[in-house]
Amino acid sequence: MADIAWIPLIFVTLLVIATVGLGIWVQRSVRSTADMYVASRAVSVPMNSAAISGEYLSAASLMGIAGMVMKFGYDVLWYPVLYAAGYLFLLLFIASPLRRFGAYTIPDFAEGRYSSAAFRKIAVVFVLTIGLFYTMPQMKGAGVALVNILHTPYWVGVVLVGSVITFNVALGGMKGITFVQAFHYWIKMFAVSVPMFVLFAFVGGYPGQMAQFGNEGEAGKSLPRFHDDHQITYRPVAPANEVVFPDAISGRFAGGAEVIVTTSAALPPGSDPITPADLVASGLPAQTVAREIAGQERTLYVFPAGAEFTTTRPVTVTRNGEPVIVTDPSTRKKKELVVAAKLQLFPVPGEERVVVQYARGEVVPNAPADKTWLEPFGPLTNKYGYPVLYTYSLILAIICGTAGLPHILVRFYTNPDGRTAKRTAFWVLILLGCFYLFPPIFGVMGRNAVPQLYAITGGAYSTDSVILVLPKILNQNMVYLGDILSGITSAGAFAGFMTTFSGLLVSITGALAHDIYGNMLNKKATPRQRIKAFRTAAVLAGCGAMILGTFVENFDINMMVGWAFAIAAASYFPMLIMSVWWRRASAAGAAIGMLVGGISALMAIVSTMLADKQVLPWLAVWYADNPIYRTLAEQPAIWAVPLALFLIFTVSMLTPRGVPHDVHHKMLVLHAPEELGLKDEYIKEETAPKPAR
């Protein structure tokens, strides 16, 4: 119990019980499907801004852009700016037209614009794939921020948080969320805002700051050092168990461990061998087991306990005694091809981690050098050889993927008419340009302030928790003063996934109970069977994400994110844009394009998943030796939205049959100004009655 932090833990139960308890007060007015689905399309500007905002800005905006700036560098930065500008491609191209058109989902969009009821069960399936794969996301901040603040096993975080926003969102729906979501997006806003203001009065603003950091020389060279002695522990689960020591560090294994040293990055073909003593300038044990990793036959060192060890600062590679020669891929110079010892932990026969303490001091493992954190193409995109293609497909995927987030996309139904939708997506653009100042600042002062995050390259512990362990270190200025703090950014914490989370549950709910429920398994259900329908998708789809998310500690949350907008941009995406603006897209052309194009980029990043996961290491291997591939996997919108576009277009005027026969008239009813009075809802509102007295 005095391991808890209870001043956070009490601004958390706070938050959620005022959570709670709003969901409950708006229950009460929920009368009709209408309300489920689209909260009445009556939503004012200012309430859908900030509801939007409040679903948009989720546990990436908050903890993932801080913990991958501080982890990767500036190179991250493409992520909140293209997060803020791919709502203004949505503003100009999509918002207005999809209101205009009066649907509740996405493939209600999809079967009316085309007349193809067969077209609607294509376009539910990536609503539960996006949805589902966004989820993941918000399930792993839930996990972290509790671990961070009960010192709970992962999975409490997960059930706690999918439990809450299940309730509320089966009591509510729609009309629920949207007061939720617009008091979230308030109150992380001030998450953010507040406790940095208060760090910049304390320890300095951002100039001060930044000017820590070398850029120049042997300055740039710089590495995070550990502030106090620090004890890391690290579970036997790829890819957390992988540690890179970027210079010569001293650590000891508390309890033991059975090591494979091994180079940071593959040896080119011909290379002169580099051996583990070569890696490890002391301590190296003559004790070796075998054992079979990952399906291969490798060798461990056995470190008994209390065994200290060192190893060596990072070393050139040779063939046939020269020097290895490479072209740097964001600078184009050539430089020295060096690698540094990598470790893979593995705990000894009856222990459940492995303990390495190291003392204050020494280099930070796996922290980047200044110089590398500070430019463009650095640890994140240039992580295999590619930084431009990799750059490129990222900024395509954020761009298009935003407007085609489902999630996103309803919440344009809930406005009156498609001049408010507009207005709305307007103000949006505001909100989150002034929230995305400062979750970067975040990962600036947390490299300064808390580098011993990096030692752990993912899990509950590492750089994803940044915004929840940087304010503590105020504690020392003042009593209680960084608790205070870290108990309003954990409730900012919470507010970003619990919000995002509840949008993404109502989307895949309605695809659940409107699409597949009230369209094609009943479609004579009455109003109060379709509120019962929505009621119990909301728990099953709840219990599917909290599973799910239990499944990907290890992963950034960042990162999930942007594999969602990669399978968005290539799926939904297409189809949107082309089915809004060219009037001879044909049924067969959007359908084929959108599932083409999205079933590939699904694939490629659960491949990517799958490799770092060791549950196929052949694939792992083939990545590693192919790494060209390996971007285009990791970021697939470069090819995938592309191939999508290319098969609506090439589809589409082979089969112009497939184009509705009342096309004109939809259009009109997509772009003509409501003044013209074409406007007619394609779902039209149906109301439960009212419960006898």
Given for the second form:
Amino acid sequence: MADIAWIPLIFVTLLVIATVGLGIWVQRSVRSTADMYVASRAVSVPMNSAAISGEYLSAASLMGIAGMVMKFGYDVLWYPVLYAAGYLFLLLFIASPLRRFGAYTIPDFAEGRYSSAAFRKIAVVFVLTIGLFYTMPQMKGAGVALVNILHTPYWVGVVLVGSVITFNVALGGMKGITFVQAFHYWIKMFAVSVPMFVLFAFVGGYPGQMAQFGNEGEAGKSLPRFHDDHQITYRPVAPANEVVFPDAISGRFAGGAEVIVTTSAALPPGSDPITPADLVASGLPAQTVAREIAGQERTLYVFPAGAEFTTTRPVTVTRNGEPVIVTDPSTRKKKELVVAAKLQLFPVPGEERVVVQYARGEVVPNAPADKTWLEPFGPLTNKYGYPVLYTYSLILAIICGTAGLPHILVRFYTNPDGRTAKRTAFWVLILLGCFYLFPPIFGVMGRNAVPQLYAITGGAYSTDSVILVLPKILNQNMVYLGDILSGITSAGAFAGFMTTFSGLLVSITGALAHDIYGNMLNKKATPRQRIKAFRTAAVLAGCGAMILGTFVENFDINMMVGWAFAIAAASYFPMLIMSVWWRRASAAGAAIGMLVGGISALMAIVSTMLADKQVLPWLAVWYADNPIYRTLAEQPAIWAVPLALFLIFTVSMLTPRGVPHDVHHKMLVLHAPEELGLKDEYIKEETAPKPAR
Amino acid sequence: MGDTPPGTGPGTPANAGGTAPRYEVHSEQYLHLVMSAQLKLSLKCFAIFVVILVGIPLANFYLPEIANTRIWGFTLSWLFLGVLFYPLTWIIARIYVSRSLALEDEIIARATWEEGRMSGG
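Next block, the form predicted together with its partner chain, ref. the form predicted alone:
And the full complex, kicking off with our chain again.
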């Protein structure tokens, strides 16, 4: 693994060259601002459906879902299912009205629908916020993937993806990106399906893989084991250095380590203490050192280089000598509370990392047991003991979030009319469904074939890299076969970062160039100036995204995507659905609902982060004591979406004057077919954005 | 067009040929027709999904024996969510798009214009 992976490098290089080449080729036909913003609204259904799907299938869809299915099991299947169902929701309620309204950007829609310039400004802020939250994980994914392929520093991947796409967007705008995105969809579909079919041929099909997991009796308790001797390198950054040992597992600290030994879960108050000596069967070293970690004084056990250790099997928690009985929230059966050993690893002075060697046949740390993994309400949704609530909130967040992501919505403006918008959305569902079948299979097969990825949480060699690592197992069947397939999946992953980033960049650039420059700073800009503004904004936004991207190496990809979805679900989605279907929505109502919904969802999520990172230790304690609030803060959609809808309704009822006087006509434009000739472009190319009537 | 669109205009309702009444484009009745017909169709299609999305977690929670029955290597709930769900979205989307486009044709056919200009229908 030390040297460069040449074969994946070749595939990624070819992809980058093709992407840049396509951008230059399309650029020759870009002439107007309409080309730049909405590809002249003349994108055909096959091209547009592939482009929308291409843009939608981000790093999170490809690497994230595969990795999370491997890590958490069944519950993660909700993600691809809801990404697809969210699209259906978009088709049923929003796609064609939005297109018929004939705006360039969502802020255009906000201003046009309510005849309110102030609303545009609020909407712009949300486009930029959601765009940036969604950009960061793409950047991080690119950096991490390149670490895997080239062993370059993290920032190289960020700059590579960032500059290629910034170049494409600046040259061709939406039109250039449409071709690239459609091309990338097919790259991704190829990358996710072909290696999988080859894997099927060698190691058995999907049902066969699934049949290897047990969910009854003792078979349900089985844990994955290392297939070979493995050496795992832990970086001293939480959570990557926190390792939970679900069974008696032996390992060897190659270069020594300083270790905090705790239980895997906090003990309920009043229980008998469980000491570190109860958790490490092989005994603790005599030497200890006290250090301040995250603001707390902790005792670290110093294991010398070459020291071996064995953890104990999970320990039953007792109170006054009697086992503590708890109710399992997912099965509702009484059981004894057990906790496992958790080691937090820090390097000894003079070392940068902790290296742990595990022998073949040892149980892999961090892995959930078969039954918990295979059945619903596993480690993802059952984290805080309210699995059903967590599941429903997740469902609402993703469905409404999809319908509120500005970079997805803006693509609907590229359809020639509302009818094609509907047909496009139908084909998008087909393309997405075919794709989403595959990432979970990578997760399933990863659990069987490359369980060593469980040993580390987060970072380049965790379960997140399963789609890159899994195909390599075929090298033992045929020379280079595994590397070639891994090269194909790497190219697919790269296409994922590039397309999604390109869509986000168009949406952010549109907000900067069209809404801020064209409609606030310089309303009389000439078409030439507008194109120039678009290109400048693209370069500025691209560079900004690259700089921010280099700071998020230690953030969790899915956490950041979750933020974007939760904010979109609680801000744009309620505003859009009410604006499209409720005539009496007033500007103040829509704006307040959107602002309060979005901000409160954001604050809830940020509060969990502040608690986790120990910035607010009292909050961490409070959340630990009140798991239901913790669940609601981590998945805020279940209360934030109704809150936003309620506010839009109430405030609109209180401010009937804020309902535009020509709302009747506006609703007609939104819903009536174009053939009636009502379409009155609210936002005209070279005129001020005022409705003609 | 004024603040309140006229309820009846020249040529409204025209009722030419068909049995369904025709309305002037800018009339209140016409907007109601356009919006409620489309909303009803959307809600009908979406109701199927509401049932599924609300139902699966409940089934998983209250009927774990059935949800975790093994079929062809999969558990029943995995098979549904991981594989069968997608074709279901296609069927519903197909039904929706064809009905919705037919509905639009009907909506066009039921419109009349103030100027007396009739749609091609």
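Whichever C-alpha set is largest while still superposing within 1.5 Å between the two forms counts as the rigid core. Because the structure is predicted, anything quoted here is derived from the model rather than measured. Numbering follows the first chain given and starts at 1.
Colleague: Core-aligned, is the CA shift for Val338 between the two forms 2 angstroms or more?
Modeller: No; Val338 is a residue whose C-alpha shifts by less than 2 Å between the two forms when the cores are overlaid.
Colleague: Please determine whether the C-alpha atom of Thr310 is displaced by 2 Å or more between the two forms following superposition on the rigid core.
Modeller: Comparing forms between the two forms, the Thr310 CA shifts below 2 Å.
Colleague: Determine whether the C-alpha of Thr608 shifts by 2 Å or more between the two forms once the rigid core is superposed.
Modeller: It does shift by 2 Å or more.
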